[in-house]
Structure formats: structure tokens, C-alpha cells
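Consider the single chain below, provided in C-alpha cells and representing the form predicted alone.
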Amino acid sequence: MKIYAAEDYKDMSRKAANIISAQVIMNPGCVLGLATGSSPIGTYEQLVEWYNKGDLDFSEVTTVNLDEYKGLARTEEQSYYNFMHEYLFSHININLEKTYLPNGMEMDSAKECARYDELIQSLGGVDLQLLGLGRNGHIGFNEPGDAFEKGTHCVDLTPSTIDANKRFFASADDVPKQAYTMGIKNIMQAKKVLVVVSGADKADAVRDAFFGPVTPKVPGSILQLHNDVILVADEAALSKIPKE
């Protein structure tokens, strides 16, 4: 695992965007696994800035997103489909037919999870997977539990995750209670994993995920077993890691 310390959120975003840019430049037809939430917004904004300068070409890139709320239509403002278009897809020259997310409006969980797993496999897997890290150590919507969930699955969101996401909705009651998410196996099969973390409220999660025991109680801890993980985090998020 490589750790890149950043001064602040902006510096973290720039460093992470550099890594994604290098992936796209070296392999224009790469498959990017993308994340939502507040952590990667700055990274997407930096990629858009470099695209506008003519430094990046996304025309051959394929993307697969980690997750989507179940029961939320793509047209809803809070959907992750809408999020990706707002912060990235509508600002770059990506082929929208090659951007994939779970279908939140498919009520048959088994059917949708099998479809998404098959899709990822048909693309040859993910070349670079971007992740955030939840305060409870979750990655994607893989919440703390008794076992690591392997493939794409429907998850009941924990109260802490609902609380963290309520800022995007009118109230906590409006936050969907379930979501489709890639599983740990999907994430671990990515060739490279890039984790972006910012803020003192994530310091415990960073310490537990990357320097604690590997346990499904801290889903992100599984990344310790991946052979190519890059953690880009600001000083506040890194404040509780062991000192060498």
C-alpha cells in the first residue's frame, strides 16, 4: 500500500486526479470504477478542469459505478446517476453508453445484482477503482457486518450511513433505506484501488481500516490484502495513524 499525504482536501483531490489521469493517458480504453459522495467531488472537478485544458480524452473510457440507491429513479436529484452527470459526465467527452450504474428501479434484487456482476465481468474487470471511506469503515455501501459480502448485493443502510447522507436530502426520512452496491470481491478484483479520504472525522476509520486487523467489522480493512492500493488522504484524516 502506498500512502500519499495531502495538505488539505484540494491537495488530496489534485493528487487523486493525477493518478486517474495517468491511468487514462496510459490506457485510453480503461475501465474506471467510480464513487460518489463528497469525497471524490474535488477529484472530478480537477479532472474536468484538465479536460477543458485539452489534457485528457475520455472518449474511449468505460465507467462502472460502485452503487446506487434502491427505489430512487435516475431522474431524482439525489440519485447517483444524476450525481455522476452533475459532477463529471456532462462536462467531459465520455460516451454515455459506456457509463454504467446499478439500476435502482429494479425491485428484483437477485436479478439486478446478477446483471451487474455479469456486466463487470463482460468488461474484463475494473482497471482502477476509486473509493471513499465511510466513518464506520464502509467502502461502497459494504457496511460493517459478520462477513465480507462478495458480489453485488442489496444492502440495508446503517443508521450512521443514513445520517451521513441526509445532508443530500430534505430530511433523514427521505434517505432511501437500501442500496445496490458492488461487493468486496468486485472491489478486490480491481487491478488498482485508489482511496480518497479527508477530514478529522475520518481519522479513526483510516487508522482502523489500514492499520488495524482485517475484519468485516471494518469493511475497508480488506484493502490491506490487495496488492495495489493507493491511499490519498489529508493531514487531518491521517492524524491517528501509527508513527514510524
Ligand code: GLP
Contents of the next structure:
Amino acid sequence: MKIYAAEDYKDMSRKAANIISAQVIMNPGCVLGLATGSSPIGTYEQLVEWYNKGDLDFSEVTTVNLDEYKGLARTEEQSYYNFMHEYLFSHININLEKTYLPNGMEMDSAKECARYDELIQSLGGVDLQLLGLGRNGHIGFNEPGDAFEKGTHCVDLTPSTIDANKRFFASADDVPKQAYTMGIKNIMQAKKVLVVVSGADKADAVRDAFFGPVTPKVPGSILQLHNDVILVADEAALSKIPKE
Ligand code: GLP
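Could I have the structure of this protein in the form predicted in complex with this ligand, to go alongside the form predicted alone above?
First the chain shown before, then all remaining chains and molecules of the complex.
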């Protein structure tokens, strides 16, 4: 694992965008696994800035997102579909037919999860997976549990995640209670993983995920077993990691 320490959120975003840019420049037809949440917004903004300068071309890129709320239509403001369009897709020259997310309006979970796993397979897997880290150590919407879930699955969101995400909704009652998410196996099969984390409220999660035991109680801890992980985190998020 490589750790890049950033001064603050802006510096973290710039460093992460540099890594994604390198991927797109080296392999213009790559498959990017994308994430939502507040952590990657600055990274997307930086990519858009460099795209506007003429430094990046996304025309051959395919994207596949980690997760989506179940029961939210694409048109809903808080859907991850809408998030991706708002922060990235509508600002760059990506072919929208090559941007994929789970379909939150498919109520048949088994059908939707099988479709998404097959889709990822058919794309030949993910070249670079961008991840945030939940306060409880979750990645995607893989919540703490007794076992690592392998493929795409439907999760019941934990009270902690509903509480963390309620800031994006009118109230906690409006946060969907379920979501579709790639599983741990999907994430671990990505060739490269880039994790962006910012802020003191993530310091425990960073310490536990990257320096604690590998356990499904901290889903992000599985990343310690991946052979190409880059963590880009700001000083506040790194404040509780063991000193060398
Ligand atoms: C959300 C998303 C995750 C994200 C995490 C952290 O619930 N499903 O993909 O990484 O929680 O979000 P944030 O970056 O807003 O702290």
C-alpha cells in the first residue's frame, strides 16, 4: 500500500486526480470504477478543470459506479446517477452509453445484482477503482458485518450510514433504507484501487481499515490484502495512524 499524505481536501483531490489522469492518459480506453459521497467531489472538479484545459480526453473511457440507492429514481436529486452527472459526466466528453450504475428502480434484487456482476465481467473488470471510506469503515455500501459479501448485493443501510448521509436529504426519514453495491470481490478484483479520505471524523476509520486487523467488521480493511492500493488522505484523516 502506498500512502500519499495531503495537506488538506484540495491537495488530496489534486493528488487523486493526478493518479486518475495518469490512468486515462496511459490507457484511454480504461474502465474506471467510480464513487460518490463528498470525498471524491473535489477530485471530479479537478478532472473537469484539466479536461477544460484540453489535457484530458474521456471519449474512450468506460465507467462503472460502486453503488446506488434502491428505490430512488435516476431523476431524484440524491440518486447517485444524478450525482455523477452533476459532478462529472455532464462536464466532460464521456460517451454516456459507456457510463454504468446499478439501477435503483429495479425492485428484483437478485436480478439487478446478477445483471451488474455480469456487466462488470463483460467490461473485462475495472482498471482503477476510486473509493471513499465511510465513518464506520464501509467501502461502497459494504457495511460492517460478519462476513465479506462477494458480488453485487442489496444492503440494509446501518443507522450510522443513514445518519452520515442524511445531510444530503431533507431528513433522516428520507434516506433510502437499502442500496445496491458492488461486493468486496468486485472491488478486490480491480487492478488498482485509489482511496480518498479527508477529515478528522474519518481518522478512526483510516486507522482501523489500513492498520487494524482484516475483518468484515471494518469492510475497508480487506484492502490491506490488495496488491495495488493507493491511499490519498489529508493530515486530519491520517492523524491517528501509528507513527513509524
Ligand atoms: C457513502 C457512499 C460511499 C462513500 C461513503 C463516504 O455512503 N456509499 O461510497 O465512500 O459513504 O461518504 P463521504 O465521502 O461523503 O464521507
